[in-house]
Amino acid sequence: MRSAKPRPKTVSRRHVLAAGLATAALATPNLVQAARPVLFGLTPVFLDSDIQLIADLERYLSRQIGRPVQLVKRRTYQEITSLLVANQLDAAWICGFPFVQNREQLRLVAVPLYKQAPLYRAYIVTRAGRDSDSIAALRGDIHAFSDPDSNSGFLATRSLLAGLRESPATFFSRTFFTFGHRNVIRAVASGLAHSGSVDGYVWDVMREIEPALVSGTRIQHVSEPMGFPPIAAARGVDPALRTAIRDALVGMPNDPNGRMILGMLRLDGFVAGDSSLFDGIAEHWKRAQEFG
């Protein structure tokens, strides 16, 4: 018996469509990288208590850079910074000490406007009535710190005691990290620490928002401006990309949910900066790394 031939394939329109798609997918990846999300990272330096802030913020974002952005938080400076460096964020609000820290590996994106100027300062409190007017009070202390890679939370102080010939571990009795600023004031506040090391603009937003917390701590040191906490990209982003999110953040007091966004965070705006700003912060670390 003769064997039945092999019936000819069949190739549907939606075949001939999906290899034309595929076709021009490849020859033109821009489309695809178009397609994917930008992704933003935020760390505890954000006030990020508000899910409506963050939810407002990713629209914003989505709607002026023409592509959905996508806003990615972590515990940690480190766990946020570290995914910037690989390429695996296209940009984060960071602190100026992870900048500093990694300054050849990231591009600086914009610095938000504080009382008008892209600075701000780092605090040390104590808890409210306390008795104390200078820092030689504090030794002994049981100690916040906010994180091991935050300029106002940590690197600060620990510079301030280095001119002293100091360091956190000889001059307070005892340290901790809580990993985010309010969680500082918390801590002073309730007795757990009796002292500690906190970003002034989120001391100074969170006695607005929350009086009732704020006011169990009073501040005891207040340290020279430095650059305020910016937005970076990394270093293999897209130029184009960059720009894009730079706009969009300098022209949000141009847009009503921008200022809406703006007003939430108790901020100016936002301008693109220079790397300059972050120069005390690294004569900081400088100075930290000296006394060792």
Contents of the next structure:
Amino acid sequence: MRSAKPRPKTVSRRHVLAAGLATAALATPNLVQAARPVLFGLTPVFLDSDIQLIADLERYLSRQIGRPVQLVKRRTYQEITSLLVANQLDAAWICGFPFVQNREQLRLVAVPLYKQAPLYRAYIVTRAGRDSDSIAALRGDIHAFSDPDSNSGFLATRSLLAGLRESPATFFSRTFFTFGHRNVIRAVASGLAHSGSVDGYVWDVMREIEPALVSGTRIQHVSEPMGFPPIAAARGVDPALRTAIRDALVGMPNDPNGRMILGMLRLDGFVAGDSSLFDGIAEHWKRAQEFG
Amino acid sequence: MTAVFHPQRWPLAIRAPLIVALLMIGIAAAMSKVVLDRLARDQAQSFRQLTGAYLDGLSTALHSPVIRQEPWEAFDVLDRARHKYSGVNPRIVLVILPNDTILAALDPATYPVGVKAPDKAHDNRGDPDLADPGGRVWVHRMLREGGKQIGRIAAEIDISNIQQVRQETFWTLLGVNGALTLLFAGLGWLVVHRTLRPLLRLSSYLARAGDGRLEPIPERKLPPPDTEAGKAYRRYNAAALAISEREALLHRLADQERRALLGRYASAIAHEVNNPLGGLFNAVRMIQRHGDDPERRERAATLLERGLTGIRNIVRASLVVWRGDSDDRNLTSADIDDLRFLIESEAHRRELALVWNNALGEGVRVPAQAFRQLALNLALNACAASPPGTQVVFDVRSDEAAVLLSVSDQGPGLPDEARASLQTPGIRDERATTGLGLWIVSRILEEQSATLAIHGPPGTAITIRIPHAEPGLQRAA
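Can you now output the form predicted together with the partner chain? The one shown was the form predicted on its own.
Let's see the whole complex now, leading with the same chain.
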């Protein structure tokens, strides 16, 4: 299946030379594959502006896997998920919600450890200083969501409202997507939105990195723990590559560069994880779907 | 006080710097206006370019979010542009939909999504006024798609920095021009003062000359003779010397006149004394020859007494007239009567009829010595001018304000030079042939603030009015 995949990436002269030499010497397809960069997708689940982090991660994975790794970024979750499901990417760090949605087409590679657990929470935040004591007080708000395919940035709130026999359209006066958890915080802190749905991990980390921005918001609601956004592989990806990627991720705490990356990500490490971690998200999806 | 309001009477040392200062103020005001106008034009152009670039950038980036009516994306554009146009300094930026509601604002907390745009954000289609006292102006940009309006951008720009530059430029111009004006005015004053200093010194010497103290400028203070000031100073010194010599001459002449007058009086007195002397000797001889005859003796004694009384009167009058300058008494009627003896004898000698009216009242405050000299001079002049057989009238009277003296004769009339000498105090025509008598009269008239009226010919009638001195004050005699 992989051989049928069109590769839009430009193949460099060095790659052509390496492929030619390999073919002449051994004539094994695996080695030809070995010269192709591994395409690793990143959703805007995290700090999408951190160029240094992406470069470091790319370098670390390349060295650990033994193949060049190219990180692929897109504006929305859906674009990455679609590329992954369509085998246009080898693996991607996606949200739990698209993983649940496409569980059949995807394979779990690893789950990050945050505060020593592969779990995180969804927050509903409002402007700092706002006098609201419950979710009910947010009725009529202009509400900022992160992404339609984000669990914490959309599904969790949608599910919560379903429990109140409401939908975002009926509960809020107006909603919009910002396509980034940081953007949700910006929208709420600036007053563009009265409240917003945001990834709890992102909010926590940003409070440390950009305290001035995050101090403009206040947590109104915290969800139950849910499976942390996982790294998933396309179903057709070579299991050896999947394992190599998992090993590279899980082995991060044992490598100085890996520890540095984990430090930047404020993560403790990665575990192999189990898809049952995301049953809670599947439950939210189901509830949201049932209501409307 | 009135000179204060007449600049043409101000000293040149003040007027010249003032004119320089006024000229400088005029030039500075014109230059400042040109600079400020140019600055305003440049600032307006720069403002149009900057805000134009800002709105161009925003409108390009906002085009898609406005078509899709995406508040977040529109806000994201505004927020990211916030720090990229540091020269523009927008305070309020609104993205407004055609239904006049806000899609996004730079400050969404104040201008929330979906509410009606404030009235002040309406496009007034005019050029922004950079002198707006609020320090903020609105700029607008329409957003169109296929010729149809899809929204607009309204931005309130803080122009306080532009206005501050204007203010600073204005105050700098004011300060520099003010300092230059003061500097040039000061220099003008200095130059004019230095230029005028010799003239002012000469003027002060001349002013002292007006007070009767005509003193030459000392040699060490004289500017070089080849300068204008040097020439002027030397001319002044020459004039001062000539006037001093003339004053001395006049004093000598006055003294001579006094002595001449004294001679005439002495002659008159001798004549008066001589007249009764024959009778007295006759009386003495009558007593010697007929002393035993009581009737003749008594007649001779009466004759002796009358003659001696006449002599005594003459002597007494002379003593009064020549008592000297120490006499500062006020005039009394007795002083007029004493004069009569002196004038009467002269009138008789010249065969004139003297009409004597003495109606001087009480409480007169006119110095006796000055009045006697005045009256005696005028009366003797009248006698001298009168042909024999004519009449001289001497009349003195007083009221509450003044003493009036009138002397008239039937002579040929007062010559012009004598008239001029009387009417122009202090000036004596060298060609005058009337002696110093009338000139002395004019000096006394001036000292006593007296007024003079001359009538005739035919004849001459001189009327003098001498006002009473202020109570407690005694005019110099």
